[in-house]
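The chain below stands alone, shown as structure tokens; this is the form predicted alone.
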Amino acid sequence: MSERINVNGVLGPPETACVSPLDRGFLFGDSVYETIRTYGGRPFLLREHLQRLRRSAELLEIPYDRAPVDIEPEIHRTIADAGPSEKAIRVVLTRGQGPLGYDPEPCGPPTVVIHARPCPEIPASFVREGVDVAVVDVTRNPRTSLDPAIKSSNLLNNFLAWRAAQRLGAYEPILLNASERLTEGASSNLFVVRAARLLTPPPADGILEGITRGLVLELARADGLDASEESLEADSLRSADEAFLTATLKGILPIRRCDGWPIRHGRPGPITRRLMALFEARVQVETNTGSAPGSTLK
């Protein structure tokens, strides 16, 4: 039993799960959605996913209160009924079934899919040396447009960043604005340092307030680096001094290279270890794993 599907509050395997074709999710992508994981078999920063999972509902006027489920209890109950080892956790909120068109006021209540498998690993190698990034040509999507800063299920450009990258060799895409800005990859987010400032996009420049990000400003912040949100351009990443991505499911991952390039000597930089061991330190306080240190980041 270890992966599981929990369709508004009925649990089983994969192949019993069933959504109606006549939901909104399936017909338009009219759904939102958060990734969460377990350390020590409980879920990491579960607060902060679920408030950004109503965050994302309500931008898309969703009703979240609506849904048949308590949302939180039925995440803890899927991963207990999945078995023992880590997982990866994915929410889904639709609007519900309707009729086929977009007026959504027939609709509803909304879904909810909670699907729990095993957390998928990431190489030893990658961790301790770094991955390849490229700057693709797929622009991310304005904020005028499908707003990034809402966490939909419609991940078009982001799949289509994502094969762009795979033709170009690279383990993840990096995508820029209308206004050729980083802006992010299209799982994670990214951070470079130059000169000893650790440095961001900003969230207008079009992208997703990711939960890591997040705790990543907060850590460093804490720590005394000075770490801000600020415009980049391309050769910024290109050029930097250390480069890493973060994301729920791959905590903090450095760059070695982008565009086939290294950056800067083409391995991980102090500044990204030690945000990295303040990472695995936070994620044994909130989950009490009894691990060694450091043990996730091997």
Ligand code: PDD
Second form
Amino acid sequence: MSERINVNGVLGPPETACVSPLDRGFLFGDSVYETIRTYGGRPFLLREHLQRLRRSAELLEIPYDRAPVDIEPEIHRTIADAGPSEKAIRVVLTRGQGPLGYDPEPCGPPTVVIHARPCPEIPASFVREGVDVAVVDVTRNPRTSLDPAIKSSNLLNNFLAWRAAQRLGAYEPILLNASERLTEGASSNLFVVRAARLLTPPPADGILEGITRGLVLELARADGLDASEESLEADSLRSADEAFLTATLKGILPIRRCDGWPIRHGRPGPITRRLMALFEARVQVETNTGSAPGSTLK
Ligand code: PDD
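Write the structure block of the form predicted in complex with the named molecule for the protein whose form predicted alone appears above.
In what comes next, the whole complex appears, and the chain from above leads the way.
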């Protein structure tokens, strides 16, 4: 009972869920999505995720308001039906079914899939010691192509980058853009600390503006840190004082090594640890109960 899938309001176990083979999400990756997680059973930063889902849909002209169900209550219903453990929730909105061919006119209404499953646990050692990343030779798609600002389910480029990182023995790839500037991971945003300044690549360099990234920037500034969006070269990561990844299912994960080079002797630095504590405190405030990924593990 811990995993449930809701297709256009029809809720059941994964085995019974079905989407048409003529759905544009299946045919073209013509869909947008969000990954949300619960803390203390409540979806964290739900409003921000729903706003981004709507924005992604608008940028692709997928008619969000023609969805056959009201997405927010369906998310709550799906979580409730999936039982008590902390959940990772994937919400997918496709352009709907249509005949083969690109014309979107005969398509629709959109298809809504909400998948709730137990939240994957981040190993405690990743949180304590950090993870290894590698700058891969798969470039992030340029903003003039499929704009990375759109959280689309067309994830083959991200998959190719992830596979390249696996082959290098790294946990997460770091993608450069066509101008060789740092962008982000395959499913995470990137931060570096240099000379006590917190830096992260700007949207102009081609990134998804992560919800966790936004919260980290807010927490850092409220704590008096000098935090900016700045265009960065790969060397500024390799020689960073500290670096970390952010994502909904990862929280804040320190980077231990980049391309084999230890970051700050391979131990999470003080600014990273401070931000992890501030993030944990925010989670506690928002949920009264939950905890950041990995922090409940021994
Ligand atoms: N991924 N960049 C990319 C390319 C991502 O896919 C993600 C999230 C992020 C971080 O965004 P956020 O903080 O809003 O989760 C950055 C999710 C978790 C996923 O793919 O399931």
